[in-house]
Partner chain sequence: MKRLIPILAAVSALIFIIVVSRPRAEKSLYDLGAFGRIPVLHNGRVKPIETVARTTLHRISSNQSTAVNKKPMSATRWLLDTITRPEIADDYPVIRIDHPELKTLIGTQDDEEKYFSIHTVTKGGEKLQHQYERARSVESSRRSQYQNLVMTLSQKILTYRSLSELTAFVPVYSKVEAERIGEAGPKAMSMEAQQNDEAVRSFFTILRAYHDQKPSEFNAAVAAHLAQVEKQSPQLASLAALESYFRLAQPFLYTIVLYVVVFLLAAFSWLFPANNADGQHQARNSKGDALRRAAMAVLGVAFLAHTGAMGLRVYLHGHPPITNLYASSLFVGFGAVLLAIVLEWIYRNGVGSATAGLVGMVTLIIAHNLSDGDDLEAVIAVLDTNLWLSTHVVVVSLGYASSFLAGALGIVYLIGGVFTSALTKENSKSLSRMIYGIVCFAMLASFVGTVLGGIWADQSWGRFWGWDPKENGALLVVLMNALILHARWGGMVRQRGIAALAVIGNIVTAWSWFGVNMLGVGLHSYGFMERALPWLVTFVVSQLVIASLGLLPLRYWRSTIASVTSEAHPAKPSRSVIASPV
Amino acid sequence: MKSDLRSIASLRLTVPLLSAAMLLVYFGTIAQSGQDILAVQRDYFRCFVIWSSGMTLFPGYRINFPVKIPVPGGYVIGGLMLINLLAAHAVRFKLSWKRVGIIAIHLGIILILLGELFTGMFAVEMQMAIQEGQTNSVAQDVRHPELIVIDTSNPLHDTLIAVPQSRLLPGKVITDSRLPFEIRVERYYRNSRLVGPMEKVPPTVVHATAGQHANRLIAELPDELSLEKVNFPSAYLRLSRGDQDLGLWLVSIHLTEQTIKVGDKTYRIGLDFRRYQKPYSLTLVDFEHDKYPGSNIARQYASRVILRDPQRNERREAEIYMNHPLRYRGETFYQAGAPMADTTVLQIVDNPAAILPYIACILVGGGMILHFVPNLVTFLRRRQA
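Return the coordinates for this one chain only, taking the form predicted alone.
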């Protein structure tokens, strides 16, 4: 057992892992010259395997492979580095005052690795759009659409059943005891657009046979993954209840929810971005959107809001602008955009691991001081003697 730990803790493993991490950071950084940062995060750092079709050695110079080659992704390299470091402390590093600096540095590195892992797993990014004079307490996660079925039969409250995008696979049959019908996904478009009434209809376009949007048509668009663009998914769903065929329904982010009557109950069905009802509300008092003269390039966004939280008896006025976010209840509010002159879009980030990089930096910086300063003092004294 101990010999196995020594092998895992070996510097012969540490050096190749550090080299692989440096190469991953290098190629991931170079890739940002042609890809959005979200796509680079997904394809390089937050994955187990990179299926590489080539290497961009530097911007404008790329080597293409004849076939895709599997390369370890960020989760594999980071996980192996973490195991190697923990094994090294188990068999090689002993706790002593002389080692405090090294231990602090390594603890900081461990927190950096865990912080990135937890951020990728648990961080939620939402958006909240508010028009001047209006109040909003609902945020949406525009990266996670879902199919929603709402039971409206109870006069006191609605019952919502949400089906995440990951289950909306073509050919998949979705059954749930809470659903009043069975759903077969005929087609799912991660990104789509409405076909105009005068537009020539491609032969591949599907026609729905039921629902209030049976006369609408949808065309598929390429998948988008970037900070600037959002996918607008659509789906064709075959609904059935027992042997009864309820028809082919078109649901889309572009379209409103539709009503369907099953038995003596009425339901609403549609596609929407995942919603979060907040315990607080934001009222937009004023929104400034300055542009550089003669262009549409934003020079500054600024939103003056009133935050109200009845649960905490909180009321405060705050200004949110570039590099000046608002922080409340563990969430951070950034100024994200301005779809209209009087409407702001705030990016809300809920990241339970946000504090870890700060603690890691303090540990690494303090550890370096504790480890190197005494050695420097000793060296200078010897030199003077």
Second form
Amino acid sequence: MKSDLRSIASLRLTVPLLSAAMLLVYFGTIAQSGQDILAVQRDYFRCFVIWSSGMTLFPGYRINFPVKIPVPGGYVIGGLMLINLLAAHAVRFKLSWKRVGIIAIHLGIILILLGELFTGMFAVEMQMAIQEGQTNSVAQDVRHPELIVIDTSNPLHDTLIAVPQSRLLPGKVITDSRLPFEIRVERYYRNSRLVGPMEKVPPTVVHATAGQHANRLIAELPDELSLEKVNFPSAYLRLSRGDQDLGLWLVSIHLTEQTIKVGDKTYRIGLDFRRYQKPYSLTLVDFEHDKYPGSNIARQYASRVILRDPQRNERREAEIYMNHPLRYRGETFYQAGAPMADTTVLQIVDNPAAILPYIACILVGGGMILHFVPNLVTFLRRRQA
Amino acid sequence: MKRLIPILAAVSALIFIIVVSRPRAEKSLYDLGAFGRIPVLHNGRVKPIETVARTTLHRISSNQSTAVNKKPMSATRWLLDTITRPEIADDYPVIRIDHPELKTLIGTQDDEEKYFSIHTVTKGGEKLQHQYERARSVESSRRSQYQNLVMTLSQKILTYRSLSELTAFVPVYSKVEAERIGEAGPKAMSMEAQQNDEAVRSFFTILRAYHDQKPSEFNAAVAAHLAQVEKQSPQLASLAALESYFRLAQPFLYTIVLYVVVFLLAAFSWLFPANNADGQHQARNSKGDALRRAAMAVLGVAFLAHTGAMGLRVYLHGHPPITNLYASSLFVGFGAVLLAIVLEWIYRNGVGSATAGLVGMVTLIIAHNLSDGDDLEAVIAVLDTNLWLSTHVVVVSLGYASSFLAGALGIVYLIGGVFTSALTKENSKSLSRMIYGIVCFAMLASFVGTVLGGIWADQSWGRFWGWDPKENGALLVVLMNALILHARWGGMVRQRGIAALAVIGNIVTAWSWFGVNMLGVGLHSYGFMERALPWLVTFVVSQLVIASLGLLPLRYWRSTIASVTSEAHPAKPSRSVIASPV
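Alt. form predicted together with the partner chain, vs. the form predicted alone above:
All chains and molecules follow, beginning with the one already shown.
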């Protein structure tokens, strides 16, 4: 038992693991020349196994494998590093001044690995756009579009059923007791655009047969690669109730919700980004969009907002600008962008693990100084002697 | 006599740098030096017209000066000719076109010629226009290489036109005035729009005198204009004068020469064998020792010049030292040379000086090739926080600097060991200890720098880590240094191995410094990066070749670094002074 622990605690394991981590990071970086960063995060770093069909050594130089090969993903390599590290300390643990630095460094590394794990699992990123003079209390998660079906029959409140993008796979049938109909996903475009009325219609375009948007046309677009840009998805859905075909419906971020009558009830159906109703509201008092004189280079964006929270009897003004976020109720509000001169976009992040890297940084930095500096001093003394 | 050598070396290096860095405007009846000091508003910043001339010329010709009919011509003269005498300037061959397909597009078949006049380039007119419209309708990240080339050429033409049509810059007497013009938006940036402005009218007088070829009137008008600037805003006048001096002096260019001298002196010092007992230190006042100390003296001057010029740059810019790739290579050079000086101070065997010369030279040459004439440009909003620019970026760059220094020491170890007999057992030990110490420092700096970057990202947009290419690049440097240290602590590598790994580290560092920018993901795919790719590939291959020297069995080495027994039976990991397990 002891010898098993010794072998998994070995530095001879650490070095190959570090090499594996380097390869993973390298290929995860190269992959970003053809895939958007969130897909890469999901497929390379926040997963156990990568089913690889080939290797891109450098953009443009790809080797294809005859079959898909399983390759350890971020969770496996990170997990093994964690085990190796914990085992090393279990085997050789000895609290002495000489080793305090080493222990602090590795404790910090563990926190960083865990921080990344928890962020991947729990962090939520939302955006909120506010026009000058307007108030908003709804945030949207533009990375998570969903299909929504709203039952409007109850006069007191609407009932909303949401289907996340991850379930909207072409060919899949979605059934749920709360849904008044079956949904068969005919097509799902992760990114799309509306075909203009005067435009020559591309031959691949599908025509919807039912709904208020049956005459609108949608063309598929490739995924956006940059994080600053947003995909605008659309879907063609075949709706049915029992044997009754309700037609082929087009839903899209570009289009408004449509009404559909099933039996004696009316529903609304549409595709939208996931929404978060906040218990507080933000009013944009003033938005400054400053540029360097005579150029289009942004110098500063700044939003002055009024935060109102009736539940907590909060009402105050706050200033949000680059590198100066507002923190409230465990959420942090960052100045993100400016689509128009009088409209601000705030990025709202709720990440319970956000503090871990800060602690880790102090531990590792301090640990390294504790470890390297005394050694350096000893070394210099010996040379002088 | 030998005692005097280092002093003589230092003095001549100092004289050299003073002589070459006095300002030298083109000799002419026209006072082009004074003209170059006129402050103008251009690309969001008030700068001397010297900078505008150099940036614009560089953008279209990849050079900061040009030649017409084999006679050299300064950027300011080219600017004046282009604005006031288009009848001759439109035939100056200044637009650089390398790609054969672009040459075909503009209707020339000349394979030898690289520079073309605006006249030649726009002769074929419609064809280029047509291709430009096509390329423009495609989103920049999805353009083909040909479309990118067409866009670049079109940008060059637009840049040229904005200069000749006086829409690129506006002369100003003060920064307040510049803000006022800037507020009014891009339209106000034409001199036509500002023609009632005092400064613009005075500038037109200068242009007219140049157009009429009247040197004395020109000089008087320039002097009057500068006097007005001095009167209204003395601070702006002195800043503009300082910046234009900085452009003319090109201090970094001449520091390269000094670094080469340092490298040669240090390398020659090893030709004289050590003749004292411990085989490591050269006897005081031997020939080798004198050369070594001369190298150190010149290194001191070179480092002062490097630091001084960088300080001047920071003063002019008003931002921390690193705001773009150009500045980062200046700083990486600075950091590596500083650490190498520390090594030389401790070991006094010429190795520190030689590597300082090598790294200083290479980084400044890289910087020179990255410069586009105006490296003090406006800093985009998210970068505009001096706190993070001066902590995260500086610390990460120190990590790059020390990783490169360790790699350079690795190269000295392997080349010196395989091809010369200079690597004695004692030298091998001290050199590998140097590499180890520098890798420890690199580990500290790259880790802390990377984490600080994460904290900055968390402060700016709430994401500590996003697996973005640049972040991944920094992480790779950290992992590489961790790998080297753990391989040594685990006894998997020793002196030879750590040298080879440090050379591999060069590849990782170069990749994260430049390689990730070439991906063109989320970041801008800069034009110069296409030129840089072959160099990066060459560098990677060269480093692989050098690192593989480490695999060569010791009997093929010209140096004897280990007795046969200890190599044949690699015993327990040697616990040297700083080694420590886990």
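Residue numbers count along the first chain shown, from 1. Bear in mind that the values here come from a model prediction, so they are computed numbers and not experimental data. For clarity, a rigid core is taken as the largest C-alpha set superposing within 1.5 Å between two forms.
Asks: Rigid core superposed, CA of Gly247 - does it shift 2 Å or more between the two forms?
Replies: For Gly247, whose C-alpha is compared between the two forms after core superposition, the shift is less than 2 Å.
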